[in-house]
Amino acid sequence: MSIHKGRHALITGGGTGIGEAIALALAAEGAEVTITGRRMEALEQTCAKADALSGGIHALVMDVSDEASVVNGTAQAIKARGNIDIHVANAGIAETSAFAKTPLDFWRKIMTTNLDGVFLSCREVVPGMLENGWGRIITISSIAGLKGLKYGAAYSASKHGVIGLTRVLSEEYMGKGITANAICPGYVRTPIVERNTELIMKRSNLSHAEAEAAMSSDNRHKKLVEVAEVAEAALWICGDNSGSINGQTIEIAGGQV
């Protein structure tokens, strides 16, 4: 029987690209999967792949950036399925700017969604993992948290910060039975990504081809990564024999960072 099934999991950004591979990929094991996002018709479609194949997906309203919107839905979940055992803090947004021309609205922005968004959420799920003795926090970083993204001040800072703070819960709760690790991809096949690569084949002229392979450049294997990749990573995080898997930053970028 899986490790997975009869677990909640909880999924920040579930609605789309990455979350959404997760949330599939976890109720397809068997978990009751709550995903959250702000719009409840990107969830709902989510939900609607989910009951097409095994079920268990659940759609919440949720805006990571609001702390009363994340205190409240979390405790709507639990109330609904139980306390929270695996937690995908996924929810964020990627935008850039030029350092010198970043306004601190903007800044702030990024850092409320990327990096506050994470705390609060992770904050919420905490103490019903710590009330079952068991408990497995992912993190979704970015290669942008191990480097520095020219014109991603905001966006790699707030990255850095997800790392940062995955590995404070990692030792806080070390020995609890609750591991936390971050997932650092580099550029994946999402819905983020495909908008970016139309907007360099406006900009530039480029075919759909030249423009991706400008994407994916940053890639160490010179093309995307697939979501079904970030999935099966989080599954390993979360899956049989992972406990000694702890406070790690998981690289999938098809070559050293």
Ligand code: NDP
The other form holds:
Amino acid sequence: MSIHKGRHALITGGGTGIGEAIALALAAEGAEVTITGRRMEALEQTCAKADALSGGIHALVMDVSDEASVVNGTAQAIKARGNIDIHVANAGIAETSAFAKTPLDFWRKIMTTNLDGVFLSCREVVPGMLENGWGRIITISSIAGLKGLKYGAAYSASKHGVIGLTRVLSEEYMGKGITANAICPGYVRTPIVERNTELIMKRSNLSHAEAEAAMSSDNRHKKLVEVAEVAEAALWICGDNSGSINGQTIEIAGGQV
Ligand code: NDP
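If the structure you just shared is the form predicted alone, then what does the corresponding form predicted in complex with the named molecule look like?
Every component of the complex follows; first up is the chain already shown.
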């Protein structure tokens, strides 16, 4: 029997990209998965993919930048399927801006989604994990959480913050059956990267292949990372035999950052 069978997983941003891949992988292992995001249609599309495989995915509209939405949404998921065993704090936005021209509201928008959002969802799931004496928290940071990303002051600062928060969770709940780890991917083939590829095509008059190559060149192995590679790492961290993996930053970027 799968070690994930019957576990309740809450995955923010689970309707697309990395979050979707982790949601489908956990559902295929028999977990009950609640996926959240702002757009119900994206969530429903993921549920339809899961139905074809294994079922077990449930859609919930929840905006991580809105405290009431996170508090109510998490409570709704817990009421329906029990305490959260596995939480993947994945929702995020990636936008760039030259540092000296960055407006405060742009900075705040990125921080509110990428950092406040992770804080809020983790805060809401921890009491249930403590009650159960078992929990796995995975935050999706980035290589931009480990080094400065040019033109990405807000994004990079938010992702550094996510790693700091993850380390605090690992310290605060150590020995209580709960682990917290950050996955730090390089450029992964997802809608965020596709949107950036299109921007580069327009700005620099490049073909799709050339623009994608420009993005991949920032990964050490000069390839885009595939979502399945991130999902495999998440499954491993969630397992019963990963209880000693705690407070780590796991780079998935084709080489050392
Ligand atoms: P996507 O754009 O596919 O995923 C982002 C998800 O977050 C979407 O499902 C989106 O759903 C959700 N989201 C955004 N804002 C909110 C919000 N306010 N409330 C709730 N959900 C929200 O891209 P990725 O899969 O690539 O990104 C997932 C995570 O991985 C992000 O945190 C990103 O920073 C990180 N990452 C991605 C990398 C990459 O190269 N792709 C590299 C390193 C890190 P909706 O719009 O419906 O709300």
